[in-house]
Amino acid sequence: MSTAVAEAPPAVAVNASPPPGPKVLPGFVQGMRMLLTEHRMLERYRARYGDVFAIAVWPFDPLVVVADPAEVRRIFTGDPAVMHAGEGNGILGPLVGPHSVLLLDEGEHLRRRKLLLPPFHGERMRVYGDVMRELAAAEVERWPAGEPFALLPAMQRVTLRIILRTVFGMQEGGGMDRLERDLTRLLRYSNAMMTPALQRDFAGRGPWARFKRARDEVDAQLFDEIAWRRAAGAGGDDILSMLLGATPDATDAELRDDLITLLVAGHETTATTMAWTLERLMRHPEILAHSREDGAYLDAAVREAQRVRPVITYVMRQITAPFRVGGYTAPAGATLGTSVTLMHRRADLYPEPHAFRPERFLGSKPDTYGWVPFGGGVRRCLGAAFAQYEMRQVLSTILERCDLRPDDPRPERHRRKMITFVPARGARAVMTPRA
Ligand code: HEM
């Protein structure tokens, strides 16, 4: 934690000095009190600190949280040697792999980045939108008619069957359906890999050892179908034989990791961002109906929903140097945090900000650096396009196809769910079924 200039204003000259922030609380209990109230949390010491102030957070010490457009800019344009991110996801090292464009940083991580971008290049998502309303219409089918059940889960089917569809390339059926299985086994059992003290064998048994038979079972089925893929030659519109065609020289282990580098780093995140944007919707009836009527506001009402609601709420950098930020000075180390919640949440930039109101995106593109849900820089998300050409297939096509209304008017809470932000209940709804 930084010795703090505790109740100081926000410096207006730049000063070697580290950023304030609270420093009664040691990291850990710090850390447990932030998570269980972090946006409440948040909101006070940015009205004690102002934009820029420093908390313990385990594991990061200091997490200097950045709440300034002027300020996210210098990150996320600053120099990839000293904005490291790769370190910082290295808990994600055992399901994602070595070769992983999410662990790396600076000229490895630039390269690797470079082969992954082609196939997810705006206009190309096209091709998949058939796939994508298919597979929505599919999932609504199985929806209870007239009974409460959760939004989320079945968003998550919805985003795992496109990923296996468009990226990995699978078609329905067999290898698709054992695929599905055991990589909705695998995710579950991630959870053993986000705590370091968890990760040892207990003589073939424990969280661990399940977690590592669930990860070979999913690798064998990964390593078959890009030989095969590899034997059936060009062709294809997936993202695989996209980087096979682009990328022949790639290892069968650097395709694997990439493949799952996509669908850990696609799935969860698209999945719930629609639950949120369902349960905003529900609760504004004439804004759902506006949005059944027309594409571009839906578009504009995802957006407005990932900013009232993200999904991610910090971009981290780990920062190789000392760097200048707010006037303050953050030491080699210091890990920055773009808070998502406290750039969303910036009356100056939108007017009544806790409003769900899509107008705001009408006509006009986000502005890069207040509306960061996909990060920023040479990090940013590279499967935004992808996400929110899928977002707007698969929301359009449930709108069309049935109404839903929420099963408890009251808005849902948020609740933690690693590193996301997810509704506490699901996205709880009822549907009925139209004409
Ligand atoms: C609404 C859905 C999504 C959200 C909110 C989201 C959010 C993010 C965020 C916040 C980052 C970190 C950016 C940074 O550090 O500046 C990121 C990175 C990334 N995302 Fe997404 N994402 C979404 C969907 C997807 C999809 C569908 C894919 C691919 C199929 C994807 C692939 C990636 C990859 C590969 C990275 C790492 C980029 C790099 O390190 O260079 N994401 N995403």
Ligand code: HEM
Given for the second form:
Amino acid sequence: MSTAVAEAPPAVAVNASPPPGPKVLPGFVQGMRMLLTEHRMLERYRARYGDVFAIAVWPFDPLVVVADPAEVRRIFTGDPAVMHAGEGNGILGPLVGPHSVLLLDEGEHLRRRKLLLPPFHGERMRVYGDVMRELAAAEVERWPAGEPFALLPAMQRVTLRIILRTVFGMQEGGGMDRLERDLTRLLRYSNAMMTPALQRDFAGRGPWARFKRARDEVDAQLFDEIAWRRAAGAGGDDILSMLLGATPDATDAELRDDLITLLVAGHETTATTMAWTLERLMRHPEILAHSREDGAYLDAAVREAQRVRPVITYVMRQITAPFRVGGYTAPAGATLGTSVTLMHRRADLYPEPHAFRPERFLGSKPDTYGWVPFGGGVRRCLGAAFAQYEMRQVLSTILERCDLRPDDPRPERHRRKMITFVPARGARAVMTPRA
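Alongside the form predicted together with ligand HEM that was just displayed, please also present the structure of the form predicted alone.
A lone chain is what you will see next.
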């Protein structure tokens, strides 16, 4: 491997030494600290070391945290042969599989991405609008009037059913209900991927064993569905039909990894974003009322919720050659972690960054390298447009049909769930139907 430093020198002076960081601790110890206090640690380290610093945290050693928009631009537009996002996402491998677009790099990633992208854009995407509104309305009908309940599991039900309808063309009942149940169980056990000490099978017991059993149950259903579709040979508007038509030579294992990636990525993060959006709106009644009346303002409120309560805290790139970042040189093999949390809290980009102000996003698009909930460059989330469209349909339907207030006026804290951060109490609310 070449030892040449990747890309042209940045404008700042280059230091041959690696980025600064806290005293080196065992990766597992640092990892546990991050699991428990990540947001506070990041703020503290930026105050001490600046916008670029390095930490050792399993499975990344080092993880170079980057919170400078100029450096983020260089990372997102960097050479794909140097910036391996697939390797940076390796922690997801046990769930999504080796053929997942999330784990691929360079030419193979671009090839697979081009096959998956068309259903998530343009008119093809909009044919799903009626399904989204129908399922959102049905979910609201289930909510208890006048009694506290958690919005996060409600949003998870809606987004999962939307994905099952749009990816598989499934109708409620039978196979859809079983797959919904087993996927929910799989995601519940996926925290076992986050801690190496848990990735052991204790005679068929423990978190890792439960995770593997849940994964096997979901896989069996996905392979059955693929086999049935291949045998039926019928086309359709759902995404699985389009994949089978576009990739007739794809193996069942490749299709399985595509499907689980779409099911997981298109469900969990979107559901959590909507739960955070409603959690923020309930604590700002005037913003909630404005969002109910104005779709563009609702879109801005969603973007602002993504800014102040990001679901994913990093956008990862594992570098295959030394790379200049922030005036330092990150070594080959390091992981560059664009910090969504720190970027979204920059006072120079967002005055009073902790305030919830949707007006920031009215009349203009978010800054490409300062607002990064979907990542960026050739690795930007391929379902970003689909997710934004889905959130508009679901949230507007909810706001039209009911009034929501928090069951506790105190804002909800973050709670880690696998690689995401969710409302600690599930975004608890009290609902009153609208006449």
